[in-house]
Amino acid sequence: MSVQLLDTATSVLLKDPTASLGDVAKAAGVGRTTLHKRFPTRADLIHALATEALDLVGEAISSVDLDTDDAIEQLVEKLVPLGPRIEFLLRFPNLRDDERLSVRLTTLDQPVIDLISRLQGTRLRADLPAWWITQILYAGVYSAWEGIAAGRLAPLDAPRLVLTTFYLGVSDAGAADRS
């Protein structure tokens, strides 16, 4: 019930960021009392959702061998299915008010930024900041998830679309021509 409840709560809050615990309980098919026992306040639920999202994204990043040639491809394949979780982290900016979550949000990207930095000048452009390229990569993952959720993009096509767009946008090829 825990994972399903958190999945439902994520979905409800993404559709309506002002949804109450009662709204979440109804959507999850559980009683309000049951939900309140687990999450006494809405803030407790949001903290739990953010913690789970950070755990899932962190696990995805750490499951990729960032020293391989196809690390970005592996990363995109792991992150696309986590679109709702990433969206939750992006759409609730007040998560940074929680010091524990803020530290995790800040450090979560560092291995990916380090990967991007290592690839700059070879596979990726060196004239853009690594953090920017990382954000562009995440934006592609987020956009893919939105396309999947809207029924415009097949889940199996999403990684290819993200990677094609990413590499053509930040590829080192042709950088001198654009100068």
Contents of the next structure:
2 protein chains.
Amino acid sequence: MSVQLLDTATSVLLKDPTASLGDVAKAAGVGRTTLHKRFPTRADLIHALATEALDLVGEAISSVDLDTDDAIEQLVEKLVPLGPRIEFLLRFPNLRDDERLSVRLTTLDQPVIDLISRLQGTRLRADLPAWWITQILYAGVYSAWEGIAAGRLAPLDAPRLVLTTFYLGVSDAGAADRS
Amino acid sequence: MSVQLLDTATSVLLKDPTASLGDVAKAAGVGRTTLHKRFPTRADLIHALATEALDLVGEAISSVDLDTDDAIEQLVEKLVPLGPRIEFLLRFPNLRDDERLSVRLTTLDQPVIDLISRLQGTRLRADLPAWWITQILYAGVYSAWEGIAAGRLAPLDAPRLVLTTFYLGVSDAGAADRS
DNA sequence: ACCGTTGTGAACATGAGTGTTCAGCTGCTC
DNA sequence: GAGCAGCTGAACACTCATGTTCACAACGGT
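Alright, leaving the form predicted alone aside, put up the form predicted together with the DNA.
What follows is the whole complex; the chain from before opens it.
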């Protein structure tokens, strides 16, 4: 129930960031008064959505053993379904106005960046900045979610698609190595 | 002058999509009245920003000879500086509510998708959907712009970074081929 | 049957953004 | 200097989201 509310609230606000609280309440199938009781102000609601998104993404990252060989594979697998939450964190720039949220946002990526940096000694190209590789990884995850949301991509195909593009790129030469 | 107005309006609305027209006017260094004379309503302003963004991206695409060998290279080079406009088109989902804008948005990518499709016969992997490759290309361009905006990436480095990641991926194996 | 909890619609006051008008100021051409 | 065009701040009425309150209905436990 409660999770359902945050879920639809997220999607409504993503479709139209200026949607009124009445719209959110209606979409969630609850009265505006009820919504207000849970989240006294609009800022509270958005803050709650951000916090929940941070929690979910954080859990996803820390649920993966970043020292194992297929860490990135597991990471992508866990992150793709969180598409809307990631989109929320990306598309509400003013979240950084809140001190605590801002800290959590920057802290969130750090273990991933560290992982990438470590892998640059072995499996990953060392001639690219770690932040760039991380960014590209997230971009792939997010693009995959977009494809799923648009109905163009099967959820089960997503991780493979993201990973092969991430590792090998789209040039014809790279494809021969892998199956 | 006029281009300066649309420019700052774009960046202000990107930083805070709910910014008031007064904020936009102040940021652009003009009176709210003057802004209103040019764009009678808020919707008019946003529509104008979208139209200009579509124009610019459209010009960038059509300024490239898509039949030449380095079409993608030229495309990336032209698109990266248009980062804010692309971001605007991506982050204002409600633009699709307007019929004409929606048509232009979907039409815009078509030549690029066609180009990718053609190249899948030769230089590009044929085991990936054309729309996916296109998406990844745009994601790279956008990520590069983000890096530039954050001051982490030198504008002149951007195209090379995007292209090498796009073609070869980030796996260590792929890097040996190129310089 | 009683009562606390929870959700609900209706209603209200408030504040902010918006659209609009107007009179005054600047800078330009003739 | 006369006239004109463009820009400006100030002020106004209006709309609408918002925050808040209240009384009522539904439900579950005792």
